[in-house]
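The chain below stands alone and is given as structure tokens, in the form predicted on its own.
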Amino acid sequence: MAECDVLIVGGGMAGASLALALSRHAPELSVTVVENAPLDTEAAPETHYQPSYDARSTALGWGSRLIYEDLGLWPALASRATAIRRIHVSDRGRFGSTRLDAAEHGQEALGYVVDNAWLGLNLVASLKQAPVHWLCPARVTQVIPQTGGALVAVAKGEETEQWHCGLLVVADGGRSGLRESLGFHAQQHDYGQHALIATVTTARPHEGLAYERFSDDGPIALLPHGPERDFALVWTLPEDKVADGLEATPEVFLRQLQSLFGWRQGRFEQVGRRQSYPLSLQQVPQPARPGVVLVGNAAHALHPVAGQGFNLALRGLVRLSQCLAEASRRGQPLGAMATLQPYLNEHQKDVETIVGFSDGMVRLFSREQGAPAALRDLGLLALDAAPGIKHWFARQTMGLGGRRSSLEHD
């Protein structure tokens, strides 16, 4: 039987980020990552990454940049990260709007847009010298919680290995079958919407400006992405309209987008491959038990309206790594609830704040249940005029929360 201190199920952005954080905060711990997809753990990002107009991307808040700087990863990411320096928030057909500017907060950016593939390749590459063992492609077929950890059966091809770990971390996403098999149940609110994502090109350069524009059907987000006129589009559509958005010709699609968004960026000239996924709020009320903890989308998945899902997860992963590092120094069992409870107490407060922030925005601007348009206008105008409220709003957007982070620079 093989053994490790921490076994992470899922080698995507969340699982690999946790492994990296553990290698930084608790290098004495042995970490094993089980990933179902084949991975070339020896790949060099610069030689294996092929930039694509249709690449899926993630918005990393300024706080996430600070985390990756602390973990030593940011210099590698920065060469292909597009800075978000300003954000324009508006309500279609109304006069209310607000603007956020990184310069007003003494930062060079509010956040950055990074291709998921680029982030993943650099995460895996950064773990080459770390005490991390990869099992991929492989999958967990059985988990038996035990005193002092968990017994995990891992299938690799035709063979099955038995692993004992001090702590099992479930990081395999919002559709985690392992989560359900372990008896964790997510509370879910279906928004009745889909996010349609694509890359679009506009006539005018983005100059680091992002947009969040609310319409009757849902918010439209445009995030500066790569070359000077490209944006990552996240268009929220009702379930009964998403098929039309996916199947429309590029000309019809761009004409509809232009009608809703307007002409602030000039004409929409090109759209890449379109994809969609359903939107819901998912939360596991108690995401930990002795020997097992859920992280990332396996623990909570948010509406993308505020772009906070992965940023929230990353903060939690760092908190967990610090908690496990402290337990290791004290000789405490990693999977004990006494070890995990401080992490849960702090992270769940963060979850509640961000869920309230993002879900509140969805409900406020929802056609079915939102506030009257005049009140939404007044809210946006008040936000733009009240420095204290605007500062709080900006810090949530930047992924810094209400308190000053230990990672923030003077």
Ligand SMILES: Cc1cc2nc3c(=O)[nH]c(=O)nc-3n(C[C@H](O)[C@H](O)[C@H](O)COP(=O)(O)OP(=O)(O)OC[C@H]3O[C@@H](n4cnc5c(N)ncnc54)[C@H](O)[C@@H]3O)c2cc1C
Second form
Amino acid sequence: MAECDVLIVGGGMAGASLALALSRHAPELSVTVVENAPLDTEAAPETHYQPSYDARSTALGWGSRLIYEDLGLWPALASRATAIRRIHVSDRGRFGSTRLDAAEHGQEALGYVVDNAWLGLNLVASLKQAPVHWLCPARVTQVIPQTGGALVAVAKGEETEQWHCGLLVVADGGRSGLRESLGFHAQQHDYGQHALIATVTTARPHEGLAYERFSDDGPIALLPHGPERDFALVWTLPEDKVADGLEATPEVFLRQLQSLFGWRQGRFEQVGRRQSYPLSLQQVPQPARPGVVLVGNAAHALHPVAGQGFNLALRGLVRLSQCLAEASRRGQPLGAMATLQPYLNEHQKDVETIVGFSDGMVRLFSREQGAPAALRDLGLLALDAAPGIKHWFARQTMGLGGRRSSLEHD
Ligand SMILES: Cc1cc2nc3c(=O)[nH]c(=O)nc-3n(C[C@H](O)[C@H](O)[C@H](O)COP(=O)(O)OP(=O)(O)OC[C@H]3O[C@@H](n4cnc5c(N)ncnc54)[C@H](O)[C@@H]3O)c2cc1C
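If the structure you just shared is the form predicted on its own, then what does the corresponding form predicted together with the ligand look like?
Expanding to the full complex; the earlier chain stays at the top.
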């Protein structure tokens, strides 16, 4: 039987980031990552990466940049990251609006848009240089929790390996069924909405400006993507409208988007491949047991309205790696609740704040249960006028939370 201190199920953005953080904070720990999808680990990201008009991307807040700087990954990510310097928030057909400007908060950017593929390739390339055992493609098929850790069955081709670990980290995105088979219960609220995502090109250059526009159907986010006129679109649509959005001809689609969004960026000229994701709020109230902890989407999945899901996960992963490093130094068992509790206490507070922030925005501006339009106007105007509230809002957007983080620069 193979042995390791920490076994991470899932080498997606969350699992791979945790492995990298552990390799920096606790290099003495033996860490194994089991990833099902055949992610290339040999070619250098620059030679392997195919930039695509249709690439899926993630908005990383300023706080996530600081984390990746600390982990040594930021210089590689930065070469293909688009800075978000300002955000314009508005309510369609109403007069209330607000602007967030990085310069007003003494930052170079509020956040950055990075292609998921670029982030993934660079994470895997850094793990190759780190003391991490990368098992890929391989799939965790069974977990048996035990005193002092867990027994894990890993299917690799025709063969199955048995592993024993001191701590099992479930970072499988919540879809592989492991969470349920381990008896964790996820609370779920279905928004009855889908996020339609695509790359769109506008007549005017974006100049680092992002938009968050609330319409009767749900929020529309446009994130600057690439050097000039491309945006990553995240358009929230009710279930009964998403098929029309996916199947409309590009001309019809762009016309509808134009009529909802308006002409601030000039004409919408082009749209790439469209994909959609059903939206729900999922939360596991108790995401840890002795020997097992859930992270990333396996622990919490949010509405993408405020682009916070991964940023929230990343902050938790860093905190978890610090707790494990501390336990390792003290000779404490990694899977003990005494080791995991400080992480849980801190991260669950962050989860509550960010869920409240994202879910609150969805509800405030939703057609069915939202506040009256005049109140929404007032909210946006108040946000614009009150420096304290605006600063708080900007800090949530930048992924810096309410307190000063130890990673922030002066
Ligand atoms: C439309 C949309 C837009 C978003 N935009 C943003 C944004 O701008 N900013 C932001 O912060 N967040 C955003 N998010 C959230 C973000 O995408 C998620 O937080 C993130 O993808 C979660 O990553 P993960 O690693 O937890 O899960 P996943 O990405 O699902 O990774 C799970 C991994 O586990 C592997 N796996 C699964 N089962 C097994 C198994 N049994 N054995 C081995 N491997 C396994 C899978 O192959 C996969 O690689 C957005 C989400 C959506 C839907």
